[in-house]
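In the form predicted on its own, a lone chain appears below as structure tokens.
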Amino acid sequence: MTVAARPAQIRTEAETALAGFLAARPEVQNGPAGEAQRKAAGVFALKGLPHRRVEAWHYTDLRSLMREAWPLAAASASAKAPAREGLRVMIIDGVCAVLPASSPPGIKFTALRDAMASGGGTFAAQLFPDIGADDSPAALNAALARDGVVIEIAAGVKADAPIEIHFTTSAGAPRSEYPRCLVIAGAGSSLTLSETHASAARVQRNSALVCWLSEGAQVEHVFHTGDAAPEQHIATLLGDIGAGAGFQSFALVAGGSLLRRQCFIRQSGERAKIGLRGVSLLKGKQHADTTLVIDHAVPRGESRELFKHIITGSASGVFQGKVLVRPHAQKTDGGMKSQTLLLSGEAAMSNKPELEIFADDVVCGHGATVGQLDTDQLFYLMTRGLPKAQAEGLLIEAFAREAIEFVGNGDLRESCAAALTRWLETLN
């Protein structure tokens, strides 16, 4: 019996260009890091850009949406900018351009290009973990990553001020970039990390942030995009949460034509607590996709997810959340919720919450709602003398603030609230 050969998949123009980027990578290191990058390149070469027949990408057909791959960004002149005061890292055109001039004892900043040149097997395993490794855009970032920053917090150190990683581009022609950052939080340490994304030019950004939390570490992470966001952005968050550690992440999405924010978080230690929350503010023809995979790999873990979506115009949103409870992960407590306000007849939202539970002593639940502003509440406010536009703004703000209030740092919380107010003003 003769078995017909499986036809080769026809590459799109973008996939052909990306294959060329992979073949011409001059930054690939020798040693464990280089081997990990070559392995990731093989994953992308096999899978290509994801399309609607890939279940996790069903609502964001990247193969169709990404019609071309823009040239790789060259290291800008600003990559040689001097260090600055304050705990702020600047990633410009995918290159670590600015590191803090000084840092508190126990906090270390290293440009990723330098860390990759000298790091051994343990470092490579932390930078390129197996979490989410089969996702082809995440693999593409791993394969093409040439720079970023490594932030190490020593055991017991508590950072008083937030650490900011600011991503931007220099002005000029359209380009693509693949920065990757690594945060290692020692046992009992704590920090607040602000991740902001902007752009001065048209850019396709595929970024990744990897977080390792040792026993008892506490990390708060705030992700923010504004009006000057990348035109196309795949943002991957990878996390390994140790025993008794706490990881809280909040995302405010308010810019860019296409954003896919995907989080792969693994609870690797007992009694770890994971909180993922966010607000998406979408208008015009924007498309934003939030996809989560929470892996409870050991017993007595807790996870909470709350995402709010406010959509107007002909914009579209996606929420996919999967909570996986392994067979031996007893006493897991998980709750996931997605809530959406549609402000126009053309706005669209797709929800796909999932629970995969292989243990019998757990408390897990999920819910998703899609609706419009409550007419009774709106009528009540208008009868108290508020104009309709102002009444609608108050209801929308109250809807979103429920998630924003989970941001622990007061300055970052108010910054997110101010961004919400500015966005609401553009609707009037």
Contents of the next structure:
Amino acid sequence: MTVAARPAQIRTEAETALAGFLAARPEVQNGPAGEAQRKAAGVFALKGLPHRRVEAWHYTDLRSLMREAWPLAAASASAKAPAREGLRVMIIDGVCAVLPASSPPGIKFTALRDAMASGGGTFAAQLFPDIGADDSPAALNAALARDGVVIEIAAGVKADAPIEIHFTTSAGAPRSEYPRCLVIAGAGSSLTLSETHASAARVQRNSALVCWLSEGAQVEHVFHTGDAAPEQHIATLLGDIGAGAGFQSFALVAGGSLLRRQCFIRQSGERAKIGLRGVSLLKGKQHADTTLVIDHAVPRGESRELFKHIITGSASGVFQGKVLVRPHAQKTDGGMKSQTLLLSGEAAMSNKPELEIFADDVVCGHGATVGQLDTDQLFYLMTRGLPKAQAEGLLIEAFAREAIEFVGNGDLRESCAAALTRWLETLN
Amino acid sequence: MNKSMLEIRNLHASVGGKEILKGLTLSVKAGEVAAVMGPNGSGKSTLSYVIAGRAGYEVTQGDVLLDGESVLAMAPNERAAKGLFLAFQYPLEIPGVTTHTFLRTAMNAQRRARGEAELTTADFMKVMNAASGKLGIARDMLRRGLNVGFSGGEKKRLEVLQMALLEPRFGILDETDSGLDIDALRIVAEGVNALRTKERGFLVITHYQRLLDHIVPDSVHVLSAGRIVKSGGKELAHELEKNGYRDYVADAA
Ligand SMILES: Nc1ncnc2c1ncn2[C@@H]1O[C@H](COP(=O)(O)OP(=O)(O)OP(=O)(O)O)[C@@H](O)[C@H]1O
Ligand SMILES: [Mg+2]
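Shown: the form predicted on its own; wanted: the form predicted together with the partner chain:
Next comes the full complex, and the chain you just saw is listed first.
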């Protein structure tokens, strides 16, 4: 039997609906941004939704998990929220609804829809970098992105207060949305970026954040999806890290029935430091996948990854970490760790650390552990009067805190710790 | 008061399908310090774990009563709430939980179990600083992970600190003297002696007379092959120091 070649992988109900969204896109400009979006649409048309035979999606079979594609969120004019104190951007139903009323010198906020209307070739290349471009869900975001925010921080500017991008929805029927945000950190600038996700309706969110760090820029990114998390969420982080720059990203994941976080980070300048860490708290039937691709394209880069999963019920976690060290990237120093606590017999974890090293003078290592709470430690704590649940909580908290301690901003660190405590309370 | 506080009646217990305690009977009165001595592997730690309620230690016969009430069906924390405390022969290391946080959590857990209000930070600091000062425990140790990287002697001091803070009604010390230097032994013994009252009982497991010079026992019991084979006064410990266990091991075998 021969199988007819089928370049187009549009088969399922969801894929057909998504192809319809692409076809019905409002006419994009002929400029470079429009060109990039057409190219991204082509990637999706060719690949469709990824499934288990696509290596990077082996443990998260999106084609079968995403049965239908909910209608695109309408850009509702009612999607307005009061501006708050602090530098907070609100993306509601995929639309940039709130920008900070005023911003400190050297920091500029622009709604993506406005930036796209006027941006040239440089802007298009920044918004649609060639990092992770052949991942079809990421391409889908690129093709369908219409709004979000662009944050530019000028060279040498140090932002004291964290900038928050908060994604949420209005109430109502199920919908899907494709917001995209761009952060451009000038040389020597520093910035703390908090990315928080919530929703007030059933939502399929496919969000992307693109970060460009020029020479010496220092960016701390804290991703938090919690109590009112989107039901299905694909969150893509694309980063280009310049010489001597530092990019630290931490993710606290709790909630949502399906989450795929994928980070494609390219070290493009020497002596850049990359730190990716996170804690995923999974229960019920939740499925959360963290996939990292770190591309050491030039010498003397450093990367550290530490991901902790705490899984109970019949939830499942995935950690995939690929560290690519290209032939010229000598003196790369990489270390990746994945540690998992399984709290129930049906909880599951899949680990796939990968090192692809083409340079000979590098130090790279990885380790993955999956275990249960230590019964001897539990007994010891209980002999001191701690009820079992409290003793377990203390051990789980200690396990997760080791990663949370890496959050540099005190307020954000505390809010991650508080989210952990809240989650633990829901277990009892 | 002559009623026994801790009463162990014909206790049979197995670990991993192997019977370790084989009909052990022992009773300790309020105000009494009972020393238990015995060769390696005779079942001393097993006895302490069975009393504290460790999983995997199966009691096949007999009973353990505290103040006339059987503790065998209780979880370890319920036994702790009733006033039982075990100072471990090998205290566990718990990374990520600072000693300070742990002590406070434990004190408050027991206060809650007794229906008392939790300690304020100031009150906790006061009692903890006083108690750790007496035991020669440095402040920076309390900021480290519980028992993590502590020396053998430091761990034992910390066990006694926990006992001093939790003020149990009945304390079991499993080889608390091992790993202690001569000065620490005296300090720790003073810590235990300070807790000796008419209402409180102790079971002190040791291999050496030296500890019993400092914590003078009211009774001494020889445990061999899972049973108490001889009981006597403090002079029995001296005799053991001189002659070893040969008379008793032969009996039991
Ligand atoms: N999990 C287990 N499975 C089988 N046998 C065990 C287990 N744990 C302990 N034992 C055995 O039980 C016996 C008693 O051990 P226990 O630790 O109570 O002795 P001990 O009197 O405290 O010795 P020591 O003086 O060395 O501390 C030993 O022979 C030991 O090997
Ligand atoms: Mg022992």
